[in-house]
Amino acid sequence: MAKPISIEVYNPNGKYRVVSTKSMPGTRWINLLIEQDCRVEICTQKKTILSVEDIIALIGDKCDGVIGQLTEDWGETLFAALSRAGGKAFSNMAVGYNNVDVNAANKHGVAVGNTPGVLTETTAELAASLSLAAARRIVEADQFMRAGLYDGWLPHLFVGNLLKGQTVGVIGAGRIGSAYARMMVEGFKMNLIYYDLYQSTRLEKFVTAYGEFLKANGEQPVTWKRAASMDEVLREADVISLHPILDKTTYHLINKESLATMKKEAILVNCSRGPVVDEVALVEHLKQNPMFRVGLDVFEDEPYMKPGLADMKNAVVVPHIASASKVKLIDT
């Protein structure tokens, strides 16, 4: 018999029962559901990732809808359980939905929602942060300082890469990829090369206009190029940020062969999906190329890293925090 799952209940007499598999920031989402006469049950179980069995226990015999997380496997088993309980809606708290079997949801008559657009700037900002941290070796220098090893300035101490005038490469120039590109081009006066199946006209116009602004002010203009292939980006860019969707065509997009294509002192950033990068191949590449650097927010087997990655000084690794930012609300 499954152990009971601990929950926190809001509006206990609500007409509709909605379950959230995680506590989420703020209270507005709770209040919106209460306004629609929902009983809101939030799982407070002290587990980072709930199992399928845990979620089935949460759903119970009667459940109208579930708010779930990208770490959960929403397939045939869970949608069947939700349908049996009378559920008609599942909301994935994520932009992506590679953890959701949409066909299974359709089969059981469950509508699926996600949150497109809300993570554009925050994810792009973290990708830019990782790019800068890797380029200027900030984490290495911080650890050096905290260890009490600093005994005076030296010309060769933690020499990093100056971004100005270098080329930033973007693979996947959708909302997030384009936002990241704009930050790097305007913030650091980098040239852009990007690869996407679709032309990013707005991004091209932005870089062109910024280049003209720099030229008019006596500075070297920035440039852009749409690459004919991903390999072209890998060969030419100094900093490469990955922003593709995850499907069978992008699984291990970055592997031993593609890593070998990149410059020896290149920087690779991934804030998209962990399995886009072959982590085993990446660890080996980092070992063999100490001037190659990487910034990762996502991992192939989250929450775990492949053996050896945590030991790499030329890797900046953070625990999937691209969405972890607060919006400052302005009264109007």
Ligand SMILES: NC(=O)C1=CN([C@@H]2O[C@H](COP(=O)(O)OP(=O)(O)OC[C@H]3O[C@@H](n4cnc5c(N)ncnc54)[C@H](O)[C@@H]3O)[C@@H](O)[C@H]2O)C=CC1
Contents of the next structure:
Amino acid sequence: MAKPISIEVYNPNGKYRVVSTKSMPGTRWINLLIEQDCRVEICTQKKTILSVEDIIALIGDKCDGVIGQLTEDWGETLFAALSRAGGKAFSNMAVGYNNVDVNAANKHGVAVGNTPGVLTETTAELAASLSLAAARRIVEADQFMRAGLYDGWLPHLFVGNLLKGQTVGVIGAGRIGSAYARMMVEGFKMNLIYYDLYQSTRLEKFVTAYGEFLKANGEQPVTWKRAASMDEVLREADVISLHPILDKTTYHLINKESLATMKKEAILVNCSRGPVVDEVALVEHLKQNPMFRVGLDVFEDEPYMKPGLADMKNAVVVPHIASASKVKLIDT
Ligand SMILES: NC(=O)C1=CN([C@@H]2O[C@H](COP(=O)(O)OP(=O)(O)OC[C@H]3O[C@@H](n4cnc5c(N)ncnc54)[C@H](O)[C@@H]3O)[C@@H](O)[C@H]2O)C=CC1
Ligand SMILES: O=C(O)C(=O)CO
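Show the other one: the form predicted together with the ligand, since we just had the form predicted alone.
Next comes the full complex, this chain leading.
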């Protein structure tokens, strides 16, 4: 029997009981639920990742809906528990929903929601930040400075990769991948090569128009290419950013073989989901190729990194913070 879990309650006499497994930013979502006659219970337990047992205890005997997080395993066990408690809706506070077994939810008559579109720019901006940090060796240089090792300017000190005129490769040119591509093309005048199951006509038009603008101003125009295979992107791009969904087709999309296909001095960025990259193979590749650099927001076994990754100077690692940005507050 799981221990009772601490909660904060809003609108205790509401007709529908809605549980949120975590406190979330702002109050607008709470007010919206209250307007719909919901009693809102927010889990305040000081534990970053709740277990299935913890969530079953939160659901209890009567629960109409749950708002959950990407760190939780929403499969058969939880949807069965929610359905037994009378639950009809589950909302994943995330764009990616690889942690949710939608078939199990359907089987138990629970509707599933996620948050597509709200993190497009913030995630693309972090991917751009990681691309720059890796290209210009920002973290290594920062550590060198703080260690008191800087004893004067030198022509070869922390030479990195100039992005202008290089090729950016995007794998998964959906909302986030396209936003990232636009930033890199427009911001750094990079050429684009992308691979996706679908054509991104808007992105192609954007690069064409920007190329024409540059040409009209006497500058080298940028170009785009839709690759027929992922390997084409891996072979040709200097910076490769991963933005597909995580499913069976993208699990370990980047593995020993695909890493070997990339340029020796390429930069790989992952802001999608950790298991898109075989992290053990990546660590080995980083060891063998010191000029190959990587920027990672997500990891295969979050919150852990595979052995050796933390020691690699050619890796920039941040703890899944692509969504962690503030916009002008609308409700305080
Ligand atoms: N690091 C973070 O904090 C965040 C990560 N994400 C991740 O980013 C992912 C993408 O988000 P969006 O761009 O909004 O989704 P989206 O659905 O607009 O784009 C995903 C793209 O991947 C493509 N794709 C699917 N399978 C593929 C394959 N086998 N090969 C190549 N392309 C493939 C799809 O056709 C689609 O264009 C989410 O599913 C989520 O996992 C999203 C938000 C924040
Ligand atoms: O929304 C998502 O998919 C995230 O990864 C949020 O950080």
